[in-house]
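Just one chain follows, in the form predicted on its own, and it is written as C-alpha cells.
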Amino acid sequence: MKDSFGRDITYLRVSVTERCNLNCVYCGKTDCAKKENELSAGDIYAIASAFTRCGITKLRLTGGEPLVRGDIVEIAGRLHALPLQTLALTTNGVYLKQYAADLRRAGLDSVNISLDSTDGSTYRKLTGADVLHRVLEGVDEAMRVGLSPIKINAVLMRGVNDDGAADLVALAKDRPIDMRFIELMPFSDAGEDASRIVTNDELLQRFPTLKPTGEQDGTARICTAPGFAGRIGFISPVSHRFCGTCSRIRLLSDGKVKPCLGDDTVYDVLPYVHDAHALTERIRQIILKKPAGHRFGETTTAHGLNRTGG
C-alpha cells in the first residue's frame, strides 16, 4: 500500500515491550525496568496480520529489549506463519546466546545487535552493565545457528566512544557481518547536544580505505574495504534525511501505531483488534496519514522508543 506521498509502506517494526535490561545514556527512557501495558502474543499476531493485508512484507521485532519477554519465541513462531519475506529482530544481545537457536527454529531470519563499544569499560559506562562478553558470545551464537544477515548497530558520541570506531569497523574484517553506524538522534539529553554527533561523512573521512559499493541496504549506505569478509553501513537520519523513500511504520507495545519515528503522532488500533476488517481499514487510514518527513531538531518525545526500538 502507498501512503499519501506515493511511498510503498512495506516494513513494520513491532515494539513488543518498552522494558530493557540495560540503561543506555542516549536512549531517553527513565525507567527501563518498568513494565507498561504490553500487547499479548495473540494481539501482536492479529495486528501484524492486518498489516500484511495492507502490504507489509518485512517485519522486525524491537523494544525496549525484545528478549526480556518470556514469550518472544512464541511471538516469532506465530509471526513466521504470516506471508512475510523477512522476519527479523533487533536486540542488545545480552540474552541472544540463550535464545538464538530457539528463535531460528521458530522462523526468525536475521538479527540486528546493538553494540557501541568493544571496550569493556566504555561499554559499561554507556549501558550501565558489565555484560560485553555476553553480547559478543551472542554474536557468535547467532552466526552458529544460521541467522543471516547479522548486523551490528553502533551509535557514536564525540568524546564518549568515538575513539573506538576503528575497533568496531574491525568486527567486519574477519566476520561476514554488517557493521553499521547510526547517527545520534535527539531522544535524550545526549542526543540534543549537537556537539556530540559524529556524522557518517566524518567517519568516511576517518577511514579512507572504506569505499562505497553503490549499494543501499534499506536506509544504510554500504561500504567495504579490501580483505573484509563483511561490510560497513552508514545510516544518517540527521545529516542526510531519507524520508522521501521511507517505507516504515511502527507498532508500539501498547497497541498504538507510530507512522514516523521523528514525529510524536500516534494512533490507537487496540480497540479494533477483534474485528479483522475494521482493524485492516483503520491501518489503511493510518498509513495514509504518514507525514512527509521527520521532525528531528524540533520537540519530540521518546514514547515507546529506545535505540533498539528506533
Contents of the next structure:
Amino acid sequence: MKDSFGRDITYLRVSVTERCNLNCVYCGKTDCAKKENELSAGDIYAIASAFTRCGITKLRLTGGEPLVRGDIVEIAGRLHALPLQTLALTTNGVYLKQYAADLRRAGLDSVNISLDSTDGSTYRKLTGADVLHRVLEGVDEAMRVGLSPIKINAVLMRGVNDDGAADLVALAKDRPIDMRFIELMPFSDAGEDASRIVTNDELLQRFPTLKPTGEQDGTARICTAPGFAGRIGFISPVSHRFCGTCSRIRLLSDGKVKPCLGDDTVYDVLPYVHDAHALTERIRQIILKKPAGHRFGETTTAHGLNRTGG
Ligand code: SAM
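Got the form predicted on its own; could you also share the form predicted in complex with S-adenosylmethionine (SAM)?
All chains and molecules follow, beginning with the one already shown.
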C-alpha cells in the first residue's frame, strides 16, 4: 500500500532481538536488551502476515544480532510460508557458518553480512571481539549453500578503519558478492562526531578504477571494476538522503512498529496480535503515519552534510 506521501511500502525489516554478541563502536543499540521482551516466533509470523496483507513483499530479518536467537531457523521457516518475493537476513556473520545451511533449507534467499575491516586487530577494536576469521568462514559458507545475493556491508569511520577500504573493495575481486559501503549514521556518541563520517563521494574519489554502472540496487549506487567477479555499492543515507523513495518499515523485537529508522516514533501492535483483522487495520494506520523524512544530520555540524530538510 502507499503511505500518505505516495510511497509504496513493500519492505519490512524485522528486528527479532535487540541482543547482540558484538559491541560495535558506532551502533546505537543498548546492552540492556532482554530476551523476555522478545516476540515469539508465532507472534512474528502473525504480524509479518498482516504486513503482507498491507503489501509487504520483501522481508529482512535483522537485530540486534538475529543469529543469537536459538529459534531463528524456525522463524525463517514460518516466514517462508508467507507470500513474499524475498526473505533476507542481515547478520554480523559470527554464527553464520553454523546456521547458513539450515537457514537456506528453511527458505532464506539472501544474506547481508556486516564486516567493517579485514584486519583482525581493527576488527576487534570496532566490535570488541576477536572473531574476524569466523565472519570470513561465514561468508564462504553462505556462498557454498547458495544464498544469493550475498552482500557485505561496511561502515567506515575516519581514522578508525577507513584506511582498510581498499582491502574491503578487494573482497569483491574474486567473489561474486556486492561489497557495499554505508555512510556512518549518527546513532551514537561516536556517530554524532560528523568529522568521522567518510562520505561515499569522498570514497569514490579514492578509487578511480570503480565505474558507476548507473544501476541503483535498492538504496545502493552500483559500481564495477575491471576484472572483478563482484560489484561495489555505495549507500549514502547521510549525504544523499533517499527518504522520497523509501519503501521500508520496521518491526522491533518487542512488537513496536517504527515507520522510519531515523525518527524515534514507534507504535505498538502486540495488543492486536490475536485478531488478524484488527492487526491488519492497525498496521495500515501506522503505514499512513510514516514521516516524510529521517532526522539524521539534525545534530551534526560538518560542512558538506545535508541537514534534515536539505
Ligand atoms: N547484527 C546485525 C549486523 O551486524 O548486521 C544486524 C543489525 S546491525 C544494527 C545492521 C547494520 O546496521 C550493520 O550493517 C551495521 O553496520 C549498521 N549500522 C549500525 N550502526 C550504524 C551507524 N551508526 N551507521 C551506519 N550503519 C550502522
